[in-house]
Structures are given as C-alpha cells and as structure tokens.
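First, one chain by itself: the form predicted alone, in structure tokens.
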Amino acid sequence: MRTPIVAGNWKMNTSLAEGVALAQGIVSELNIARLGKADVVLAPPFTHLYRVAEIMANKPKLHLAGQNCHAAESGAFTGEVAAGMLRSLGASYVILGHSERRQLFGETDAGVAEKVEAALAQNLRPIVCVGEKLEEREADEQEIVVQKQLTQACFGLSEDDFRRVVLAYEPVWAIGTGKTASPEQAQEIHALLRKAVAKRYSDAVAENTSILYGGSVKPSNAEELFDQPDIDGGLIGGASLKVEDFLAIVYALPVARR
C-alpha cells in the first residue's frame, strides 16, 4: 500500500525566527495518533534546515526535505546545495523539478533526471514534480506534457530505484494563482501517471507509488481532492505557512487511507 503524504513547501519564505516558530507550532500541534500510516514532510529554506531538523528530531511520521539539490556531489557550483549536504542535515526527501525551478531557472527534464539519480544515491526520496502550463491545458496537451516529463525524468531508473520516488502533479496554471484543478481534472492526470508507471514497471509498482497533488490546495478544498482514488496527498505551498491551515490539510486525508 502506498503512503499518504502531505508535504509543506515553504519556498523562499520566513526569516529563521519565523521558520523556527512555524516548525515548533506544527510539531507541537500535530496529533501523531491521527496520522495513521500517513507522513508529514516539511521543506523549509536551506538556511533553516539545521534548526528545523533539531525541532523535528525523534518525532515519528515527520520528515525533513530540501527544496532542490544539485546533480553533482561537490564542486565549484557557487550557491548550490548537494544531495549529500541535505542528507547530512537529516533530510530524507527532496523536491525536484518544481514548476518554479523549470519556469524561472530553466530546469529541463534531463536535468531533473540527473538530480533524481543524485538524490537516490544519497538515500533521499525525490518528490518529482510534473505539470502543464495554461496554454498547454487550453490546447488539450496536458497528457502529452506530463507523460513526457515523467518519462524523461524518471523512467531511466531501475524498478528498485523508482520504488523510492514520489510523484507530484502540479498544474502550473494553478500554482500561486488561487485557481485549482477540479478534483476530476486532478484525478484524471493522477490516474494517467499511475497507468504510465504500471506500463513502464508493473501494476504492483504503480499501486505503491505515492502521487501528490500540488496547486493551491487549501483547507476548503483538500478533502474533496484527497477523496479521489489516485490522489495520495498534497504538495502544499502557501497554506503550509500557517500552522492551522497546514494541519487542517493533513487531517483532510481520508481516514480509510490513513
């Protein structure tokens, strides 16, 4: 059975003091007993990782993530962070291929694939993001786009390595815009991704792959989205910056799936 996951991507937000307070609030208010088999992942800015790791230490069901990593183990890459550095801080996940990285920093599917391999080599679970832009959705090309992204970023992996990958569908037109894909639209793409994984690997691998939805998830729409059979949780942006909102989304995971 796949693991339900709610991951909070803080992006480039919060001072260190604010991030510490946010992490402390989540840790102190989170009811671990309500999680069941679900996991909660926090992805603060790189500058906050050490302190947030201390706050989360020895807390079951809570995991630390980096927001990105470089493909190289080390080297003259000023301003970059290696997967091994994240692992040394206690991270167990890393977000890769986020639409903002693709759009604003020119990341490619091939580059994401290199980062996925680097993360796996350091025993990090990559949360690999795929999703179409508004013009691609309007041209009814969303299926072509996400399948290409998934294939090029992940399908070069062995089955054993792919089993450690988490996928996240984030329609670019719904990130930070206040727009959200309807539960039916999100489910359609999630089902497509699971079918693609089954075709590349096996039904068993597909059934055990967690696929998250990211795109303006809020307490008001989380339950309806998470009720869809192929949506296994969320990659949460803005709503992860408020303890009450983030935890409301965590608790929106269906009890039967938790």
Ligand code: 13P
Contents of the next structure:
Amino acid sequence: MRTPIVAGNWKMNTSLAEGVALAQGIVSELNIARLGKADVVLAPPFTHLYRVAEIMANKPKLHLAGQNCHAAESGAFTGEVAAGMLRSLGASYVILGHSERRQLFGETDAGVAEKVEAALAQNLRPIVCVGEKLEEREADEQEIVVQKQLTQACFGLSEDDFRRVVLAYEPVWAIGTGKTASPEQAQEIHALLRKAVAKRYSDAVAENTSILYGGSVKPSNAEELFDQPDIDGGLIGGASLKVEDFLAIVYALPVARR
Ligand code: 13P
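Alternate state requested, the form predicted in complex with this ligand (shown: the form predicted alone):
Entire complex below, previous chain first.
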C-alpha cells in the first residue's frame, strides 16, 4: 500500500531562528504514534537544512527535503545545490518541478526529468509536481497538461526507479491564492495520474504511488481532500509555516484521525 504523506514546503520563508523554532515546534508537538504508516516531510530553505536535520535527528516518520536541486553531480554552477549535497546532510526527499520553479525560473519538463534522475541516483525520493495554470483550466486543458508533464518528467524512468517517485498535483491557480481545487476536481486529476502510471508501468506500481494534493490546503479543508480515494496526502505551502495548522493538516490524514 502507498504511504500517506504530508509535506511542508516552506518556500523562501523564515529567518534561521524562525525556521529553527518552527522545526522545534513541529518535532516536539507531533504525536508520532498517531501517524501509523504516514510520513511527515519538511522542506525548509537550503540555508536551514543542516540545523533542521539536527532537530529532526532520530525522529522516526519525519523526513527532510530540499525544495530543488541541480541535475549535475557537482561543478561550476554558482548558486546551485546538488542532490548529493542534500543527501549528505540527511535529506531523503527533494521537491522537483514546482510550478514556481517552472513559471519564475524557466524550468522545463526535460530539465525536471534530468533532476529526477539525479535525485534518484543519490537515493533521494523526488516529489514531482505537476499542475495546470488558470488559463489552461479555463480552456479545459488540465488533463492534457498534467499528463504531458508526468510523461516527460517521469516516464523515461525504469519501473524500479519510478517506484521511488512521489507525485504532487498542484493546480497553479490554487497555489497561495486561497482558492482550493474542490475535492472532486482534485480527485479527478489524481485518478487520471494514477491511471497513467498504471498504463506506463502496472496496476501494482500505480496502487503504490503516493499522489499528494497541493494548493491552499488548510486545516479546514484537509479532511475532505484527504478523504478522496486517490489523494494520499498534501504538499502544504502557507499553512506549513504555523505549527498548529501544519499539525492539524497532518492529523487530517485518515490514518492519523482520532
Ligand atoms: P499554498 O499551500 O501556500 O497554496 O502552497 C502550495 C504549494 O505550492 C506547496 O508546494
């Protein structure tokens, strides 16, 4: 069975002191016994990773993620961070192809595919983001768009490699806007992604692929989203910056509910 996951993407937020306080709050208040088979992932800015790794050390079910990495192993790439560097400080996940990277920093599907391979080569699990823009949703092109992103970013992988990929559906129009996809809208795309995985690999691989929803997830809407059969958790932006909100979203996972 697939792993339910709630991941906090802090984006470019928090000073080091604020980030440390946030991580300490999450680590000290999270009731790990409630998680069951679920995992919690924190993706702080690069500058905070080492400290947050220390705070999370030896905590089962808690994992560290980078928000991006470069495709090369090392070299003259000023300002970039390699997958192996993330691995070396204890990260086990990396977010790749986030829509902000695509829209603001010119990332392409082909570039995301290279990063996915680089991450897997360093034993990092990539959280690969797909999602349509507002104008694409308005033109009813969301299915074509996400299918293309998934195919180009991931379907060159072997089955063994793909098994370690986590997918995230993040409709661009729902990110940071307060507008959430309805549970039905999100479920529709999640089911489509899972079907595409089944077709490319197998039903068994599709069944075991965790597909997260991202885009204005809050404590008030997390349960209805996570209740959908193909939504396996969330990738949380704004609400991951408050301990109480983030934990409420973690506890909205069906496995963690009381
Ligand atoms: P918000 O939760 O702030 O909408 O951000 C979602 C996101 O982009 C997570 O990666």
